[in-house]
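To begin, one chain is listed below as structure tokens, in the form predicted on its own.
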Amino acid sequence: MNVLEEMQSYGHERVAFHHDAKTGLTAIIAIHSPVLGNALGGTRRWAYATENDALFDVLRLSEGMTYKAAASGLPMGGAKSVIIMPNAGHQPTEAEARAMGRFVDTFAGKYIAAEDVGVSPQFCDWMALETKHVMGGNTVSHGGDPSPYTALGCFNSMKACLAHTGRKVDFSNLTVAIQGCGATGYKLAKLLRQSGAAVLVTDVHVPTMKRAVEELGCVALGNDKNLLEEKVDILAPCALGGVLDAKTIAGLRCQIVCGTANNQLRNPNEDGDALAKRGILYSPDFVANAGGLIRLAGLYLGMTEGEIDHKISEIETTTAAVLKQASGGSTGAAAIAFAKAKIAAGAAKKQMAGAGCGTGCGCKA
């Protein structure tokens, strides 16, 4: 993979690779766009099969963060980071986290790290011992676990999807399939069960799936069944990305796809069109799962709790606006157009603010 060509293809400003000899940390930070402001994006720890897989992931994730922040009306750019684990069982350590914190600090606040897959509030606090540019911890940094807000935002997005299809916004007679019942999936399942929905779950980690069954009354599917081919009202991908492609879309038996996972479409252009042609309503992932970003970015920007809660509730209206804009076509393409319009408006506003009145007086009018 040619890094510069890929950067230009996705529109990235900067991609930095880092290796810490003392701890063995290998990581990548990708800044996609700083047009609307400094970029807050999670740090993902994963045992990637190849370096190219890690690079592909961080490029896609950081691009999504740009659109997520813009669509949510946040004055922030888009970035992401990944830590390449040597093996799947590699346990996080304070030394590794502090090494990552030092890497983050080299961006001088242009990138603000946070939680993602494989990273906990404790890991964020360890990173924060080396940099002030991190959110999501409980002691040294702040913000805590954003997953409840991600789940709530997705639940709000589901409401908009139901309304868009002309259905009553009522979950009591619905069946929802959740792929991945970890941090966000479990909390989404809890909201759905509290609202009366029947919930099917699957997860590669059996104890996680068992917890959803025992504590929430969800129904677990065995390994011999494919959750994506179950006849349900809503499919909620809540694990890793790329789950929807030509093959899986052809087998879907749901009416709505709305989940918390990032980059759910393997090939965004083709897969967005394929879903639309099949009459399956897709809530674009970076719109539906923006609650966690809104929570941490809101705290970073100094918003009040009330302002943050209101902005998470607005995910419902944002979803409705994007679905309407799609006019029956690809909702993914409509969401990107929606976000790009916000970015263009923000860039124009900045340019006007810096241009002055044209008289040479030095004002910013």
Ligand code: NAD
Contents of the next structure:
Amino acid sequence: MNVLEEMQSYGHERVAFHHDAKTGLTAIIAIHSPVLGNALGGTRRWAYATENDALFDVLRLSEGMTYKAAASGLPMGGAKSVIIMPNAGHQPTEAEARAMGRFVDTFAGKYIAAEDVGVSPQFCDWMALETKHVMGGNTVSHGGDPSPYTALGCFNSMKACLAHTGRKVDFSNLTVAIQGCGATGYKLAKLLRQSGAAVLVTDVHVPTMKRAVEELGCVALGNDKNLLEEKVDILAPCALGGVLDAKTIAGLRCQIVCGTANNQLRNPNEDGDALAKRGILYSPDFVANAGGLIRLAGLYLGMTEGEIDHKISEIETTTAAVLKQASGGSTGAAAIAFAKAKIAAGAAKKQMAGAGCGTGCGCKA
Ligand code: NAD
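Next up, the form predicted in complex with this ligand, please; the one we just looked at was the form predicted on its own.
What follows is the entire complex, opening with the chain shown before.
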């Protein structure tokens, strides 16, 4: 993979690679767009098969963050980071997190780290021992675990999907299939069960799946293939990205796809159209899963609890607006157009507010 070519094609401003000789940490930070402001995006710890896989992941995730922040109406850009674990079972340590914190600090606040898959509030607090540009910890940094807010935002997005398909916004007679019942999937399952829905689950980590069955009364399905091809009202991908491709889309028997996972479409240009052609309503991932970002970015920006809660509730109206704008075509493409319009409007507003004549001379003309 040619990094500069990829950056140009995705539209990234900066991609930085880091190796810390003392701890062995290898990591990448990608800033996609700083147009609307500093960028908050989680740090993912993952044992990637190749360096290219890590790069691909961080490029796509950071691009998604730009759209997520913009579509949510946050004055923030998009960025993300990945830590390349040496092997799958590699345990996080304070030394590793502090090394990552020092790397984050080199961006002087242009990038603000937080949780993603494999990173806990404790890890965020360890990073925060080295930099103030971290959210999502409980002691040194603040904000805590964003997953309850991500799950709630996804639940709100589901309501808009039901209304868009002309159905009653009532979960009591619905069946929802959740792929992955970790931090977000479990909490989404809980909200759905409390609202009367039947919930089917899979998880590659069997104890996690058992917990959803025992504590929430979910029904476990054997594997992902069974789950994806089960006849359900809503499919909620809540594990990793890339679950929707030509093959899986052909086998789906759901009416709506709405989950917390990032980058659910393997090939955004084709898979959004394929879903629309099959008459399956897809709630774009970065719209549906914005609750956690809204929570942490809201706290970072000094919003009140009430303002943050209101913004998370607005995921329902944002989803409705994007679905309407798609007018039967790819909802993924409509969401990107929706976000890009917000970025253009925000950039124009910023220029009007203070850029002067545009030559950089500092005048207000
Ligand atoms: P998590 O690691 O807590 O949970 C993911 C679960 O998926 C795990 O239990 C894992 O065992 C399971 N899993 C992995 N591959 C699977 C597969 N093929 N089939 C079934 N289960 C599988 O992560 P999370 O925080 O719940 O995040 C899940 C997704 O949501 C990720 O894509 C993440 O980027 C996205 N997301 C999370 C947040 C958040 O607030 N945590 C916010 C926005 C987006």
